[in-house]
Amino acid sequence: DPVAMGRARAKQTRAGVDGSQIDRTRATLNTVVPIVMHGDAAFAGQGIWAETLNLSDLEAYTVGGTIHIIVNNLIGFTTRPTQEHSSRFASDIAKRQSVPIFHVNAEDPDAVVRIGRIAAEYRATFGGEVVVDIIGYRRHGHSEVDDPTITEPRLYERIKNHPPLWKIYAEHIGVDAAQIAEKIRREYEEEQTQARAVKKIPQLRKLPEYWAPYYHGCYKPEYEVDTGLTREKLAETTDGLVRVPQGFHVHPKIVKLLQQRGEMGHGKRAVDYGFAEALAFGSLLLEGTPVRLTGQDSQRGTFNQRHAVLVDSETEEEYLPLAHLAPDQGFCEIYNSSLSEAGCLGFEYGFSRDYPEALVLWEAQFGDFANGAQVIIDQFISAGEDKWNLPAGLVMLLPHGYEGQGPEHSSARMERFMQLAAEDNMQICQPSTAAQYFHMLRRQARRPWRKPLIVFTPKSMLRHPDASSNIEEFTRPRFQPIVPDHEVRDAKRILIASGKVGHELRAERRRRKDTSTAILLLDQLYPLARNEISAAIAEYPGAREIVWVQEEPANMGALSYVLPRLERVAKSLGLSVRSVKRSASASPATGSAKAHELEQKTLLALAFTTTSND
């Protein structure tokens, strides 16, 4: 349902766009017309359902109204209708709104005709959800293999003995039908013999042109970009971030940021995690690239960190300087989404499947909200491109720490994302600096390889100095899969790490004095860059052993992709490796802040202790 949804959002902007403006009149919006089809059981019971619906009329979502049609053969596989719903129609749920449901004789072919025209004029002239409930049966159950008379012995009785639409429709009108079926059936036939004799897999799709200057499969070097940026053109950039219009009342904390970022983009402060986003997206929009956003308090940021969207603090009037940089820029879509996942993440790949020029980004308010949508991460996300070589370049921002919030708050499930990854399907990320963040959205962008990529991104890092990045990081040439520590020399131990932790090892380091150990910040976990990796450790010849050091539990996290790739680049090289986490549980952390702090003192002193154990 949303994936329809999305992908119809997509095509009519396709239709509407004019430079950084978007026609959604009610005439572009007829030029797309979703129709979704259901069976009665899911229509009733799956849950997506009714989150898609919650969004038909949201400014950021609307289609202009989408044709539901309820193919309802009262029976969910050998379920029966008193068992799916407790309504008496399985469409009763479409009542939460004001959607016209109409309920017609599938044995009624003029009525079927007839409702269907009333529904595409409603949905055209009025642009609402229209739902139309076809109530039927199904000859021979669930399927033709199915044998349904051992469920439904009396219902399928009298579907046994009673005539085909044909044969009712040819008695209604008056006409012998029976030439008609035979000259059908013959045709049918004949059609399914020239089938079994086809000895190449015809293809039976082809990607619209829009897909043509755009690579999906396997990854090539070839296809990297410089995504660095002059110290002109990040200024150029700042200015328009920073600018709001003559009388538009800017809270004043908000006055007090804006100043903050202008010095970020002229290289008189550090540029920390927001506004390195805000750089991303700004010159992507810049070079024409239009930029959709949507998320759970993504125009502020569940952190604090983004204001993105600004509010007058008197009329309560909303600006987005995004989308006021220049006039023939990228259009910009940033949207507060409503408390969905699957819904919501379902609208954003099927956008991205056919805006595939765009970057397109989904942000969960917590990493493991993306539990909710798990369905579309596996069905779509994850092997979409795989099952129907459907290529898309959704980005997930996933907020992911161990900070002591608990258990809810603290893991976006990283392991469920690294067990997915393979055949080069996605690419997932942590990025361990504000540069970094910047780099990697505007390969994401700029490179012509188009596949989803999951972020884990910071929060209590978001503007932590040691993950912040002076002005002169954003202009190096490309996004860095693993980080080099240019503080040692002389190592003989070699941490690597990802995320967060990475940046307290720094400091455990620092407070130790330790001189001999380097550390590694790996920021790309698939695809796994092995060349790089082993030239990093190869600047350490000193080293004897490497550390995989991971703040999540042994069950969890990258541990379990990461270490048997790591032990195969070490034995190449005559290192041992071992690693370093916490003890193997159930739930992704503790509920305790002080049991959290006394885990992760112990969790940095034992990446430090020199041990053959693992």
Ligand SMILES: Cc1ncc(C[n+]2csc(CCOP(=O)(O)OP(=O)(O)O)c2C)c(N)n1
Contents of the next structure:
Amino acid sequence: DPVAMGRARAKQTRAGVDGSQIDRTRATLNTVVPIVMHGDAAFAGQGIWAETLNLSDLEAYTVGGTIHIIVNNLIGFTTRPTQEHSSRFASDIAKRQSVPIFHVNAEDPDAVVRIGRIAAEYRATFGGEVVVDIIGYRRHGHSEVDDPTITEPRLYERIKNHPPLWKIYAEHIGVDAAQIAEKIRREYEEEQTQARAVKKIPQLRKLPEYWAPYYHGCYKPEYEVDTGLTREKLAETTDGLVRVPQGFHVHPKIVKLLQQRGEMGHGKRAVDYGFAEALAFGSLLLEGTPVRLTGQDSQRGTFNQRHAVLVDSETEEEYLPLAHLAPDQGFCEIYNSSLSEAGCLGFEYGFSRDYPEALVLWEAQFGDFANGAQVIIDQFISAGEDKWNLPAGLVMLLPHGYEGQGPEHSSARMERFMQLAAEDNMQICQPSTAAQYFHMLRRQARRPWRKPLIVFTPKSMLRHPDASSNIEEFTRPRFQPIVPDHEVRDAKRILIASGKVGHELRAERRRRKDTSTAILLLDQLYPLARNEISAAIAEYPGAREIVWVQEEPANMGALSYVLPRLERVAKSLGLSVRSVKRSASASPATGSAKAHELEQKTLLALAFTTTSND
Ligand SMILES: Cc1ncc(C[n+]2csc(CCOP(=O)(O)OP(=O)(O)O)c2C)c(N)n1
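I would like to compare: after the form predicted on its own, may I see the structure of the form predicted in complex with this ligand?
Shown next: the complete complex, the earlier chain at its head.
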């Protein structure tokens, strides 16, 4: 459901867009009508539909109504309605909103057509959801090989003796339909015979024209483009980002923030993560790339880091500076989503499928909760291109990191994405600095390669000086899949880590005054940049071992994916490899902040004190 709605929203946007403005009047929304067909058991039972229904009238998601058709055969595989739903009708869940529900007898085709017309007219006139519940029966089993008489013997005895609909209808309108039915049967059989003789699978579907400039499939280095900007361009973008309209009452804390952001963009203060993101979005918009971001509390940012939408302290009026940078910029939509993962992620996946020109992002409140959308990740984001050859360039932002916040607020389950990674089906990154985040976002939009991008984003590191970047970093050409270490030259050991723990290792090295350990930050986990990794390791000819360090437990994180691949690289260079991590654990993190601190200290100590010979 949400994928269809997201696709409809994208197509309606295409119909209504004029530069930075989008016309969403009824006439535009009526150019694309989403129609979703449901089984009765699925309609009553699946939570994703309930999540999606709740999106229907929200500004961020509305498509002017979806027509839902329940193909209600009063059975789900072998399960009866009394076992499927507590309500009288399978459609009753739609009663939570003021949605018209039409129940219609499937054996009365004239009534079905009449109701179909009313539903379409209702949707076109009032712009709301409408449900058509076509109630009938299933003549055979759930599939060709299924025998329904085992589970519903009495029902199927009656169905066997019940005439098929075409006979009932022919009698009703007074025609002899036997010949017509025979003709249709022959045509159908002929087509089936022809289809069986086809040797090559015909092209059943073509991507729309707007996909023509984009590539999918495996990664090629020639897709890379420079993403850095000149100081002048950065300053110009900054000025637009900190501008507010005359008379707008800015919250005192935001006045200070905007002032600091102004200093960041003009090179007078290190740029933090929040502003690096704004610079990426702003510069893309100025280049004409539309940006759409949704997620729980994403307008402000869960960690008070984004402040994309400003709220007038007196009127509560909202202002999105990113939408007012220049008259000829791309459109920008940044919305707080409803408290849903599967529905909202599915919607954005759908939107990205029909808007390859745009940077489309979905943000989890904490990465942990993305598992509420696991079905969208498994079925669509990971496997969509392989199954259907349908590409998407969606970005998932997943706050991740072990900071003592307990088992529900520590892990975006990197291991799950690493396990799904194959055939260049997605990109998995954990940018270690603000500038790396900036280059990665711009790369996603500027490259002609469209691939889902999974990003593990920081929490405590959002404003940390170690993860902030000098403005010059934004002028360098590109994102680096592995960040080199310029502090140590003659390393005996090389630690490789990703994310926050990499910074903690560097801080620990300073504390220990260690001069024999190099620390490389792996910012792109998939596709693994083997050549760059080999080159970074080769910078230390005196090194004897490589240590993969992660803060996740042994059965989680990137370890299972990265370690065997690092071993291959290391072997060719004559180095040994080992790993430092938390012990395998059933839950991602301890619930005790004290225990966390102790674990983290031990982890850092182990990374520096043990060697392969211990
Ligand atoms: C998420 C999910 N859960 C379970 C199944 C297994 N399954 C396939 S069809 C079916 C019954 C569906 O019944 P209904 O929604 O009434 O549709 P019908 O097949 O009767 O048209 C089930 C349980 C599935 N395909 N997907």
